[in-house]
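Read the single chain below, which is given as structure tokens and is the form predicted alone.
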Amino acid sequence: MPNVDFVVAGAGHNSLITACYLVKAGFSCCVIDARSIPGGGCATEEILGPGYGIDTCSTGHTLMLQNPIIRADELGLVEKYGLSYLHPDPVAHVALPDGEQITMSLDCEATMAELARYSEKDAQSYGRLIAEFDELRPLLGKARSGPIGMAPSMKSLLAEHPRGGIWARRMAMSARDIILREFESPHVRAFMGWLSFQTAVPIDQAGTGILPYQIAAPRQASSWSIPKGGSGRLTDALVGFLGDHGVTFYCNATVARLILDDGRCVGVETNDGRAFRAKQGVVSTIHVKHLADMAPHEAWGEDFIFGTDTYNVGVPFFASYLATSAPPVFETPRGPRTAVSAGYAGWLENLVQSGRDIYDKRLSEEVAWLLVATPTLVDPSRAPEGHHTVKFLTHTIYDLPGVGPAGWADRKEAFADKLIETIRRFCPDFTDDVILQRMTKSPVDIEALNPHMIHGAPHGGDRSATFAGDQRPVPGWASHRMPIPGLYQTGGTTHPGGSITGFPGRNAAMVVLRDLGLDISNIMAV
């Protein structure tokens, strides 16, 4: 096996990026995978048959677009390999109980008059939201651009901004009181929910209150921005840069445990008894949960084996794929509406309980929250000429009450059938001859795909305020270094957490390049 500089144990896109930044700077590396592809959730593949170019997990990289990896083309993961947005619009449309439905555009002023038809205060109220989002959006940058402790901290930041006050209170409640206190009608309200539970953090969580602005205002700026060509793209650009680089990808390799030389971290061992050396480092983007265990729980401390133990995995997911004839059409008085992104919202009460009853373990008996996404209304390359790819999403739970987790193999097809139906009410033209194939993953298909999923929950864990900032993954541990020397860990269970945005891999190359007496600044700018 190589004796490289550093071993990558796991190939997400955030350890993908790292990796990235340690080559640009010289050193070597190996990359090993459990899945027989890199990318972990951000990949793009085949499953339902050739042409169909299906996101497994993600798919909008709103965010992905304010690094500077993509902001700035640092590795020109863009000019030299291909990497381009998609922008859509409408940005998304939202059929709500009543049979009212609501489409987000990129023009506000459109966007301001759909919410009007509810209550004007509400459409002055969003507008203000947008506009206001405006001064926190720069703070924003410099707190999460950055790793803990090298970075100016968001508390630091608003302690001198003259609306600092307002925005600490904003950030420390809650969605639901936020989209409370600032919408009056519940059609709004239900709307806003629905972005709010994009991250899928129940909304009523202490520290969500940052949701509304945060996911509302890029959106409406940019739209749910989406790789031409899949969310693997992303992917394909950055091997496509360590390739380039000399770097060997081992797929099909389980990582079993850490190897400790005198207490340092020196490599890992996969589960068919390879070794893979390092000579100054390990990256891992492997669960802090599952890496608990890659080594003696006396190597990491008590206070880090007690943050493993308690830290929640987060809201898993219920995914079901759909080669199409063509794409679900939103049937409104004001005509037909489709969008890339669209769904469906219950109430902002039926939105907070859904959130309640997965942490209570229950299952739900109405669908609350729905995301539909059919990328191919912008992206016809994704599905042979005239068909549609469309993933339908939802939040549920782990472990059915009665039966277990082993339940869901008997029960996901009636309930995939219940999300379909949940939209027919509102697109009557999308009948079961429309849909050619279907592939339907239960939380439990989610995380034996990829184990990093625990329990199905794709986002790297809950980012309420008990795990957010420095508290991400645990207290102490929150800027990239482990305990155990010479391991480091990136994704989505570091700060700032999940999603694409491919923050957590770059700051955590800072980290390790920083400890190497080098400077991010420098090495981008040979």
Ligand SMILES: Cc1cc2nc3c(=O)[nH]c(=O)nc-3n(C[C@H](O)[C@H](O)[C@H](O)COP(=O)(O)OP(=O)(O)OC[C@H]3O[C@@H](n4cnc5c(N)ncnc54)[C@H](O)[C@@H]3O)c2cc1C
Contents of the next structure:
Amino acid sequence: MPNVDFVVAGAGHNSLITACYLVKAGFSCCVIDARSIPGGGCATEEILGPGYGIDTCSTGHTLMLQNPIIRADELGLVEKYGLSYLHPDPVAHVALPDGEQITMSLDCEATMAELARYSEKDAQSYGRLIAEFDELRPLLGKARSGPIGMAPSMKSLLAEHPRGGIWARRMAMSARDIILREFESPHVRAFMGWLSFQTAVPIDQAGTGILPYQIAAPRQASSWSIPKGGSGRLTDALVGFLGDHGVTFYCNATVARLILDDGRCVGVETNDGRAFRAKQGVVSTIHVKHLADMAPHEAWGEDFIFGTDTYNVGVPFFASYLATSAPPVFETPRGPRTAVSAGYAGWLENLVQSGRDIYDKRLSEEVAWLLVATPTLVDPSRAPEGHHTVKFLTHTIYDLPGVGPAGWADRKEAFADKLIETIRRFCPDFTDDVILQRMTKSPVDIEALNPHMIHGAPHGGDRSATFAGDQRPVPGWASHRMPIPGLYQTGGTTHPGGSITGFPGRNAAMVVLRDLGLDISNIMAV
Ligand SMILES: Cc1cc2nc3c(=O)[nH]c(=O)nc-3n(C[C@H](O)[C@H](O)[C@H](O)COP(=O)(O)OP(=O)(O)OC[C@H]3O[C@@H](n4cnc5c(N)ncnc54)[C@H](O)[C@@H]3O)c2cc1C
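Can you now output the form predicted in complex with the named molecule? The one shown was the form predicted alone.
And the full complex, kicking off with our chain again.
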């Protein structure tokens, strides 16, 4: 089997990004993944038949646009490998329990006018919130676009900022408390709650106070940006880059064990007994809870094992994918509305309760948060002419009371029906007649497809204060170096967490290259 400089265990977009920088620096790599294709949650697959490019996990890449990989096109993914982004307008359209509906437009004044229908004060608060985020944006950029220990900490950056105390408190608060403080109308509160719950962290958790700013402002600036052709086009570009640098991919290969030599990680073994040896090190995007079982516990140390034991995997996702002959069109008194990113939000208290229910392992009968993604509204290349791909996404629990996770097999289609019914209240023409194909994935199915998404939770773990920054994944081990020498961790379980941002991948590369004594400014625009 190959004997390369680095074995990359898991082929999510983050570890592919780490591999890109390593090969750019002249090291050889091979990439191993349990799935039949690379990309993890950054994939577009024809699961509903030829011509329908379905984003099986991620669709929106807004935060990725802030990464120098895209912003500065550091790897040539845009110029040489055909990656491009679309910025849909409207940014979002959200229906509310009493039938009211709110459209977020790329024009901030238009969004404010929409919110002013409910409260002039809230419209002004929204405008202020978007403007204020500009003062935090550069600080967040510095703290998140560099690894823990190498980049300045958010705490130190805030200490030097004239309004750092205000932001420190906001960031420690919950999204719920920020929304209640800043907005008075139940409609605007529900809309802001819907936005804030996008990262699947319950919005009453300490440390989510940044979300109303951090989700709304980048979308207000550049929309819920999506790659032209599908989420998987980012993976295609990364794989193209790696292929041109001689990287071999081993798919359908699940890593079962780390190979240790004199206490150092020198490779991995797959469940079919193949050994992949590395001369310099192993880069993993295996979930840290699984990783901990891939070497004797003594090799990790008590603190790491305690940290992974107590690590919260986060809120599970439930998804239903449709191929349709028409998009969901929302009827409003102001005329029909469509949006790539549409959905439904319960009142703020329903949204908060749904997060609490999930962490208390209670199955909510009511749908409180629903995302309905229809990328074909702006990207017809993803479906046969005139047709659409629609993805319904919500949060739920993994372990069904009384029947356990296995119970999802019998319940998931009825659950998906409920999601569709929720939207039909507002989109009366989105009938069964327009639905040509459908496939539903419960949290159990999502986990089965990607072992990094334990319990179907998509973002590598809860991102509230307990599991953020220098606590992620484990206090003392947040800088991508794992307790076993030669082993580096990237992906959603590392700072700054899941979603398609590329930051964990690029940050891990910075650490590995630094450990090799390389001047990383020669390799990336640090
Ligand atoms: C339905 C759904 C919708 C989503 N929508 C969005 C969205 O719109 N925007 C957004 O930003 N995010 C979204 N996400 C979340 C996003 O997909 C993840 O946060 C992101 O993919 C994490 O990237 P990653 O590189 O950290 O790892 P992953 O994409 O999870 O990749 C990890 C890879 O490691 C492999 N792996 C794990 N263990 C092993 C092992 N033992 N052996 C071999 N290989 C292994 C897996 O097979 C996988 O390919 C969504 C997720 C889901 C499920």
